[in-house]
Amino acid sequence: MIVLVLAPVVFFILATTTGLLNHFSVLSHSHVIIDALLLAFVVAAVGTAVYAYRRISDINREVERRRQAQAQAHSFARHDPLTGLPNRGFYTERLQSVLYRLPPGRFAAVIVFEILGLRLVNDARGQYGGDIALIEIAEGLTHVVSSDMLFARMGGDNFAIVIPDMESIDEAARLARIVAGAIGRASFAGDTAGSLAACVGVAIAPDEGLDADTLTRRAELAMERAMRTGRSSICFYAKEMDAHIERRGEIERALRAEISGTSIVPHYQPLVALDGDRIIGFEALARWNSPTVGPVPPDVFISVAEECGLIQDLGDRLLRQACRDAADWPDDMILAFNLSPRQLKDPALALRILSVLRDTGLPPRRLKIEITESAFVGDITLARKIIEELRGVGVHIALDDFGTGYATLSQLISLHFDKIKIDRSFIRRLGQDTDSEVIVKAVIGLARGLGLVTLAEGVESASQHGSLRDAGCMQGQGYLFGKAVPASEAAAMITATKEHAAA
């Protein structure tokens, strides 16, 4: 607009001066004004188109910044920000469009994996090394995955792929061995290559659903099936799987209120040595018998107390009314006690235990705490404290289930463990196979080398008792000694007991 009302004036100026000098006829002097004025006028015009053009150029390119940044933002809210894979909501948003459209007649699967082991990544190449075997994982599995399937990442370790339109499900099911392998084989873990593993669900449409997430919640049903089955497990849904979640639901309801009561009590297994078969003490044995869903297997609600965070408390009522038992046997009779793997996470862990020793008047020499080797995959340096700390005071330490957990032999001497249980595994098949007895011998002597006590547990017949003697094993613990009883009956057994030896 300057340009637009100077622009006359100034040409209209230097026009009059000019003219002035040259020509002295009033003539003259008006076509040099007339020459000015159109001059100038053509001058604001061009002025006026350019100026317009570049404002236009300007917006143009403004409103295209402002569209890709739109997009990119869209783009960010549906896709992983490390893997460039759709996300859940992304994901969500298409396998409901796929149910939708599912034609008669035909199939769709959602298959959910969770990869397994990528903690030995984090720990030997640090979080970097984990996010770039995510990137490698998501790379490799799309060469995988056709162009008309959908591959997301649905948060962690969790992916899923959606099978739109299929003929059989046995396209599903190859589909997961293929991803089970690839990730079992993956070749950019380096030193920890074979770590690695994948396990599957598998739900499948329209027979488990038409609802996304419905759909969606039977295949990670069937995948954390999976993962209890073992590593590189593939399971397909099944309609008891609800029924699961229900009945789970039911006993987390019951045991939130009955936890402080009376129906969860511990039960008592003899500890015989095996060099007499005389019993030297007791391990304590969840039971429970609830009064509104009936009895309850221990690795059951176990595991509910665990995951819904009731595990430290009950594992506090039970080491208390176990230690007021133990108090009441002869001096010489131990009470072993078993730790989850949660209670060790918790850094004041010795001091309730010392507290509770306290209270209940049992000689910190007469208790043996457990501890099975997955404890280990967490903190190990809270848990080689909470150790020193308890054998410190007199308190025995054991190594649970030794041989079918993440134990390495340097653990099993910088932790100062007193004794090492022999998982039930090996137990079961001596006398059928010929490795088990292999592994068996072995850990006794390697327990004798560094002068920790050998249990056997499991032990369920007259020759497994002769095999574990005969190899050097101090203790056992089983059925053919005695299977866990109530606190009455243990005191009757130990009594018998004394009076046998006495006789």
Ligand code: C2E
Contents of the next structure:
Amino acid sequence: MIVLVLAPVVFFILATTTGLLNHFSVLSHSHVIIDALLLAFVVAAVGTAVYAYRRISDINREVERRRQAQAQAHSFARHDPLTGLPNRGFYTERLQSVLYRLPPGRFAAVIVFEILGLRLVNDARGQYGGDIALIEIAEGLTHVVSSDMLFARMGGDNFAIVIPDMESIDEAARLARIVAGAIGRASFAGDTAGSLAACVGVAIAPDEGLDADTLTRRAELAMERAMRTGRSSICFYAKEMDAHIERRGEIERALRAEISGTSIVPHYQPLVALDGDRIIGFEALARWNSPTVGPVPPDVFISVAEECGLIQDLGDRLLRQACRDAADWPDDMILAFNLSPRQLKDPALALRILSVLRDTGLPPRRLKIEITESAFVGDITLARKIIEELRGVGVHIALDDFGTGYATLSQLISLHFDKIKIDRSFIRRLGQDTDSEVIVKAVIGLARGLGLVTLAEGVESASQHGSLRDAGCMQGQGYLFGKAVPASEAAAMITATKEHAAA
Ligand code: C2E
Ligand code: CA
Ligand code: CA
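Could the form predicted together with this ligand be shown next, to go alongside the form predicted on its own?
Up next: the whole complex, starting with the chain shown before.
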């Protein structure tokens, strides 16, 4: 438009000032104006064409740029940025299309696995070390996964492989073994092999589901079972796993409804000094006989409470009740109380325990907190801080189930435990295999060297009792001395023991 207006004006000025009008004296001013307009038209047409061409190129460039950005965004949205593998969303889409196209008489498989041990890598080498390990694992496994399969990162330490078309389910079993083996042998960034492991769950289509979500959920249920079975385990989905989930749902609903009632109470199991078999105190063990779902074992409802965020509330209530009961016992009786790993992630825990002690009047020196090694997976700094706060006011700390986890000697020393409770799996095998005997004796010797008290869990027979006492174990707990009983029976046991001692 600007060209259209300016061109005749410029032409007219130039023509006048350069004497062009004089040169073409025959021409009148009006001819010049017409020529100027014609020229302007030509210039404008050319200008417009050039302009239009440029605009179209710009638009094309912009369209291409946007298309590429969109493709990139699409790819980012479908891939895990760390490993470059398809993410969960893309996996679900592809699995669904695999399941639609599954030919009759053929099978497809979903293999999901979680890598164990990465948290320890993070602790030792920082987040960056953990990321490198994940990238190396993903790269290593792409060599065992063939091109027609789908290999995806589902999030965190979880991965999935889809086998789209199999003749027999043996192929899935074979690949699951290869994956578990490869991760068990993996060494990365100069680490020795064996620090990582994978727990693998497998579900098979069409029998176990023909929609992506169901099949994945079932493979994940199988993986959870594998995790409970042990490192490097492989589990195939079985129908009762769904029943297990249903039962957990019922337990959760009942727990929410009954948590502030009176159906969950602490019972007390005696702790005995092995030199003279005196009762020195009791371990509080939670018992729940629910009016709606019946009796539920504590390890089950404690883990449900952890998962659904009720553990603080439940733990506080149980501790308050246990401290109230223990405050009525003689002053030399201790109360051992279990803290779940999740509770040790709460920075206000020590304060809350102290306020319960203050309210109930139980002296802190009579409380022994029991913690398992799994509490130190993850944020060990916070767990250490809580332990130090509690120790600072005189509460004692015991390491529970010793021998079942991965606590190192240096961790034990640095965390300043007062007591080690040797797990009952070692005590059960005493007298049956020499390894357990050697381990138990070594632990007792080690603990003595570090100035720690030792307690043997699960003492059931007189012969176990005898071997433990001979090995120098200081305390014991188990059915031989008594099961967990309600508060009133514990009080009666104390009275009977005192009367016996006096006699
Ligand atoms: P734990 O802390 O290792 O408790 C000892 C478990 O061993 C108890 O199981 C006890 O009944 C059992 N036990 C004791 N003596 C023997 C024996 O001679 N033989 C056999 N076979 N077993 C014996 P229980 O009461 O079923 O508790 C299981 C777990 O649940 C506990 O293991 C503890 O980790 C957890 N738990 C129980 N009460 C609480 C609680 O109030 N809070 C938290 N956080 N956890 C709790
Ligand atoms: Ca315990
Ligand atoms: Ca224990």
